[in-house]
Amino acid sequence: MKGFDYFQPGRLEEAYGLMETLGAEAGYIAGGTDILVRMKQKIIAPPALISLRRIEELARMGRDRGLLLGSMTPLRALEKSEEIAASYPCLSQAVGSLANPQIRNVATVGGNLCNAAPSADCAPPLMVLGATLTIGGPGGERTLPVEDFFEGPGRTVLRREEILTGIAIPERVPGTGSAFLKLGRVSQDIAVINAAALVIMEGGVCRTCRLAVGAVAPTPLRLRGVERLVEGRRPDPELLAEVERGVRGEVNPITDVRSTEEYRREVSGVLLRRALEQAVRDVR
């Protein structure tokens, strides 16, 4: 691995200033579980890295009309949170399925999103939870929904000097249930397919439905057409069969070393149907 300069600012403003000074080839580093691997493989060779680890405000968890997560919050902290397991089970299930405890101790929720992998495990649950992201930079802050953050494999809306600083998840309302499921070749592998579902039920009828899948399109994908199919109806076997067919029609998978396009398309419907069933059970 080629040598590089390493900086550890203690404040966001200092990090922004370093990036402006160092130029386009420098990069931010969060947990480092992805970028350091790519550097060792000589896929990338940035001359300088700016660590976000010492910026305390990026690692805070708090509440303000919902859950607030700093982008540097370790996945292990989310996994161990009883509050997240109780109020946002799909997120708890997702982080618990990611890699292994050693990786989860250093990998961060923001880093998982900023890698912009189509298979990012944190993306589908945050999408269905209605999370919004805060992005900071020298010019100030902006917010956007999670689904608007991704532009393609490895690409996000972040400008060079910007940092994903926080994630806001709305309060869970009565009648809400959610679930996350993942299929990989082995338990610690990158997802072949992952899926998240959220429902808000009233009198046995689904009033609100949010569905998302990963690894079946260039970016993590909200299935808005299938969501409209579910809303206003009872989740009976007939509807669940329609959901499974609808998912296969909305996804756009590829064939790669992990799976074929045909397998991903077929199984995405099955996995999402199961996630929806589990979300309905979570309400009860």
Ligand SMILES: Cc1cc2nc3c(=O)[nH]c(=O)nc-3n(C[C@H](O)[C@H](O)[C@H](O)COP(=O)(O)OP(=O)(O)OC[C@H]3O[C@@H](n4cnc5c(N)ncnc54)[C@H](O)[C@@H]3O)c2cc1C
Given for the second form:
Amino acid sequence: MKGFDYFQPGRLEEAYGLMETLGAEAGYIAGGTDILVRMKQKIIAPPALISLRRIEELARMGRDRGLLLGSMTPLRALEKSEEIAASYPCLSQAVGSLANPQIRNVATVGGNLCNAAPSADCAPPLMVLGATLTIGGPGGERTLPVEDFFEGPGRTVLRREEILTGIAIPERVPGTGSAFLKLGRVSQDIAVINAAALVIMEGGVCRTCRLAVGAVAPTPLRLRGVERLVEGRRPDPELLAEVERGVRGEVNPITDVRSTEEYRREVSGVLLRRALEQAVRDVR
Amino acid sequence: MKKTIRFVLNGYEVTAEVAAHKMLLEVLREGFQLTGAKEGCGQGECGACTVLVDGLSVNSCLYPILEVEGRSVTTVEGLLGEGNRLHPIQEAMVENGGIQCGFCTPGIVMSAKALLDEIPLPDEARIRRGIGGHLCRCTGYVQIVESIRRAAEKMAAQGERDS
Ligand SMILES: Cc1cc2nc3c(=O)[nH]c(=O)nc-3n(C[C@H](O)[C@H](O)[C@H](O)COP(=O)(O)OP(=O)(O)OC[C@H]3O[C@@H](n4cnc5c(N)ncnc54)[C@H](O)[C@@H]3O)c2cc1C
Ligand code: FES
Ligand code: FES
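Form predicted on its own done; form predicted in complex with the named molecule now:
Okay, now the whole complex, with that chain kicking things off.
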């Protein structure tokens, strides 16, 4: 790994300022579990890193009706949170399946999103939970739904100086169920496919359905066509079979080292159907 | 870019002048001659470099050295008891065939320590999750899981006797 400078600002404004003066090749670093690996693999060689670990306001976890997660919240904190396990099981399951203890102890939820891997495990659950992101920059703050954040593999809407500051998850309403499922070569591995489902049921009928899937398109994907198929209906075997077929039509996978296009297309249908079934069972 | 940092290393306050781009692993091995933590992959995959920072297991090959400022680092060398006695986890690894070539062992011992500090008597599934970030080319893992289970039982029994 080439030498680099390392800055540890204590405030957001300081971080924006550093990024402005250090120039185009500098990078922010959160837990470092993605960016340092890319540097060690010589894919990138930033001359300077700006660490976000000393900025206290980014590490907070709080409530404001729903749940507010600072972008620097370590995955370990999400994994340990009883509130997340109870109210947002899909997120809890995703974090529990991500990497291993050493990685979860330092990796952050914001880093998982900003890294923008199509396989990012936090993306599908946050999408079905309807999470909103807050982005800060020298010009002020903006917010947007998490599904508008990704632009392609490794690419997000973030401008160079901007920092993802927080993630807001709406309060759970009664009758909601959710689930996350992931297929890897071994457990706690980068996903071949991952999928999240959320339903809000009313009298046996699915009033709201949100489905998201990762690693089958350039970005994590909301499956709006299939969601519309489900809404207003009972989750019976006939509907579940339609879901499987619908998913196969809506995804856009590629062949890479982890799997082939055909396999991903076929299995994403199965995985989404199972996630939907599990979400329906989770309804409380 | 050089900087002076202070942190606690195996219970002792230390100061070091370091290059900003070093990872904790390099400083431990080259600066402090603590060669227990090993470099396997250098990329977070194998766990051979695992140490504890403020009691949590981390891959020291991916831990920027400037981030340890003010923190407490424990390496496998820090587990040694009075009169150079091995830690019960180390003893159990030796007694139950959890160690063969030994390259992965210091890292696994540190993950086992972090696990047992949090969950004194983990079941097999928890033990396997706890060492999910380690690769071992020799043992096939079964003996490692068994070693950690035995260590947990011994430490729990010891704890009861002491209290
Ligand atoms: C062995 C191993 C296993 C892994 N397994 C998985 C897995 O199963 N599933 C999975 O999804 N991922 C996995 N990963 C990838 C990685 O651990 C996660 O994506 C992690 O959440 C990244 O977070 P971080 O804080 O370490 O990010 P960093 O590496 O610090 O940052 C990632 C990128 O995002 C940018 N960034 C980070 N935070 C911000 C912010 N707040 N604002 C603006 N930009 C920011 C950085 O500049 C960088 O480009 C694995 C990695 C390793 C090494
Ligand atoms: S050397 Fe650090 S994980 Fe392999
Ligand atoms: S004992 Fe040789 S790698 Fe584990």
